[in-house]
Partner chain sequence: MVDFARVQKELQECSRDIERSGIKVVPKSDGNLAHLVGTIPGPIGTPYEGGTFQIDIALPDAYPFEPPKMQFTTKVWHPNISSQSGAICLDILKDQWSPALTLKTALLSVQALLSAPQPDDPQDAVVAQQYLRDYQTFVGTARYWTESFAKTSSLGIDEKVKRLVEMGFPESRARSALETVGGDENLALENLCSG
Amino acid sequence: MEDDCLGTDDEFYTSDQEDDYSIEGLEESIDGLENDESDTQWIPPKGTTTKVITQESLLAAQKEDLRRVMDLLFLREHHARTLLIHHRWDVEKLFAVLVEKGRAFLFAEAGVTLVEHQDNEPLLPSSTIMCAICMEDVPSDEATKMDCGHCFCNSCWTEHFVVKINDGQSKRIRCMAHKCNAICDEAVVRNLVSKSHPNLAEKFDRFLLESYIEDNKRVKWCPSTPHCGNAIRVEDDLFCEIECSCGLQFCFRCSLQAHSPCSCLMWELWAKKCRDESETVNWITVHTKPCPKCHKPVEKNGGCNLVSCICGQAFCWLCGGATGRDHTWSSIAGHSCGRYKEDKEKNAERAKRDLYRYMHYHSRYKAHTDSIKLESKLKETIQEKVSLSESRESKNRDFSWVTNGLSRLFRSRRVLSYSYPFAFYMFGEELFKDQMTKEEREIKQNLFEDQQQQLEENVEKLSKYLEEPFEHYDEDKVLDVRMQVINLSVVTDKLCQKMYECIENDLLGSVQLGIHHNIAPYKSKGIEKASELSACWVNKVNTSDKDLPFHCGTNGGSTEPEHPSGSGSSYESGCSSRKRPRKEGPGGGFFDLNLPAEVVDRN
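Put the chain from that sequence into structure form on its own, the form predicted in complex with its partner chain.
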């Protein structure tokens, strides 16, 4: 939320002037382009709202939410946590309930009981109380009274906690009294359980901490396997694609690989289809019949309806039954059937058409995915070429256009390859069958395919120019290649952006069920890399808190200052046609004490 410290994120949302090139005005925009893209390594701009939460920073990540609730309601931490867990860490929602229904309701609903204990006469250590659970008299110093006022002996409390923790209910352990809705103080739980079951106490702590990930729609585990241990927190827009600090890129919504402009549902269907080759199976079922003897699928390659399998068995093609070999054109010996032939032919045609359609899209999707793999190798050779060129005597020593062009190629190639499964579903019958008329579909398909085709052409051209042996060219020719690459980079970027706009507005935006197909927005600079959440300010801001369940050392590892340099970056320059409102970061919040003083001063 506000841990982006500098409050400058309003800058990067607004600064897309740099991207307003037109091909005609290319000359003056080249410089802009190079500045713009000089960092092929995607550096998280200081305002990146997407954060990597590591084991070390998990506590820090939730501290801020906890503190907001604690400060506003004058609560102790465990009460704030209980409230937040109840409201799935949605601070805004929690505050909304507070405003609408009042403090008492908010507390009662979540199980927070704040009883002013009038009978607070300290129990004499010598006195005994009767524990209503084990029905024994116990010395009062071996009993614990919860915030709700219910008092039971420590061993009963412990046993209760153990059962609940083992039951997976760590996050909401209620008081033992009948109909008491109060949630037990986590410090008491930790304290009592750790005496006899230290492992379980650790587990309890972990469950509580991880509630921030598990019960929070803004936070998700990174889906890497083996798991990198990180979680990702996004702000505002839950439809996005993220790169974790472990390098894995994924769709935040479905946790599968990044797949835009496919929607999550489309991608899920597509992946499944590719996995089980269901079209092939479909074709086999329609075009072949299992031999009644050896059960191999047999395809009829012509002739009459008496088919013989390679195993020697003859059978009737129409009904699949075994027959004798004597037959005439009109009848087969020992057999007579022959209805519903028309029906079957229709089925066969349909299956064939569906399969061809799938194959069409799949082969293109695959071709581009394969190209991505091949072009990854290009990266190395390009590096060599660049260093070779740089070593030559030349006026022009800046070869950032090569690497920039390469990144652009990768990004566009990605978009292109995922645009095929998108088209397969957008114009197919599976998802939007009754949502468009045939004519509408045709028009839209043409519109989309024109764009796709343009993008494809330019991507291929870009690929071609990047593969040219420019290190051996003379200066003029290098300048020419440079111009082409820069030109094509701009064009493909624009085309990608336009394609996303078309998809979001003209295609998905126009069908009724399109609402279920929100897609991650186009990012001109590639998939956003989540920046590490610094774990350290917590130690400085919150040293007063004694309840830290695990220690976040000062060497938390993730404490780089968050790139304070550079003015408004235009990383969001991409398609901003999404109609879903995007909140501009409110700025304020906490100072990052790791930042150089002059940066903090700027605020």
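Mind giving me the form predicted alone, seeing as the form predicted in complex with its partner chain was just shown?
For this one, just the chain is written down, with no partner chains and no other molecules.
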């Protein structure tokens, strides 16, 4: 179920009061808010730790990590990229391996071979060599020697590269020599492949560029549909909820819609339970019985316990056993099933109980989700109310408390709606059956439901006051509504914080399997909105790259400067627009640069 109707939690009211939301504490909080000139202003967020990577800034983001490794180890760019791809673009992990196991182990493990000996000289143009693959003598200018020292003809190299690129192994193409783990120079690969397969050269460049996203645990594509072309990079906690610049809010770990306080596993199970036919199966179990002959479910539509299936088989409704058709009002001829069978009765009763339990939690989850959709329409209504109120001659000109209260309502309502799927699995038998005793489960469930009920009551009150027609009230009544909205905004924020603390410490923190159910932390300001990573950094990189030596391939390799970050034959410098919608391919066709490579290849 989508949460697009939630809008964006751009600004939220925060309070520096203690975590006591008693009446006295609230009065003190409100007094402090009244005396503060900025009482209705949300505290601006600090620097964001999440970045939106567009197609243009993807090159800058990749170059940033490449530059760190190149500067530390004094490497060329394609060697630095080979190391980073091997370590999934985790620079800290790469440096840790360097410190713990040394430079030689780091390079050997990643397949990086540096030219350190004089015997690896370029081939003489007038000589001929025999290719060890095709066993033919070829001129030296039609052969290529890699950094590892192995030399083969360009035709064999090209076919090897084409096969690897088509197999999806373009990010780490190894040398053809037996038991050689060296990674081939990407400039050589690009140069040879582009001569006969320019479309594969484009694909190779694209895979190198997007390896920063595909292989990086801190970077993921935005899961928007249709795809917005953006990726998100997080710096700190991987268990977080973020908002892309396209407006989609999602969980970074599972790439599903934002779902805290549910864990990722809980939400996946809940979403599957809501969309598949599992509850239909429960209904069939409760209200039907299988025919003993054809095993199809049969529903009883009369009072007689002798039931006939459409296949013609008669059976007893009480025990499910096959019988004849002769019967009286009190018994079936030749059949008796008066003995109690515990297992079947227990199974039917358990299925009925599970169905009613699911209906209880789902109905409340659905009710709050529907309320979010309806309350999202309040934005336009409240803007009209504020406009009318500001047009009147009144002392109270500041109505930001209304929009702030509305943002708090959206945030609290969303937390409340997802608390029901959490409770369904936390206190059920699917995930934590053997983790708590019956008494412990009952105590914790009562504790959680008390907090849930308090939050629900205050959220409903906040919704009620925000729907008040305050544009027609006098000043005193408007002030009263204002105080109530600020009061309830503080209360709901405190209750949300308390609920998250209860979940993390008293519920998930107290069970052994709770470590597998991490949840995104609660943020009073709402889901963090990722800021765009500037592509202007590329211009600085271009300037610094002028001093780098050219990469000279040996006999058939590229004699052009090394292409930065798999950008192909050219790459942009300076600031550019947010997205480039299309780019002309080598065959005259167009492909969308804002889509992952798999989508482009499929198209």
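Positions refer to the first chain, counted from 1. Only the largest set of C-alpha atoms that superpose within 1.5 Å between the two forms is called the rigid core. Source: prediction; values computed, not measured.
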After fitting the rigid core, is the C-alpha of residue 358 off by 2 Å or more between the two forms? no
Could you check whether the CA atom of residue 470 moves 2 Å or more between the two forms, using the rigid core for the fit? no
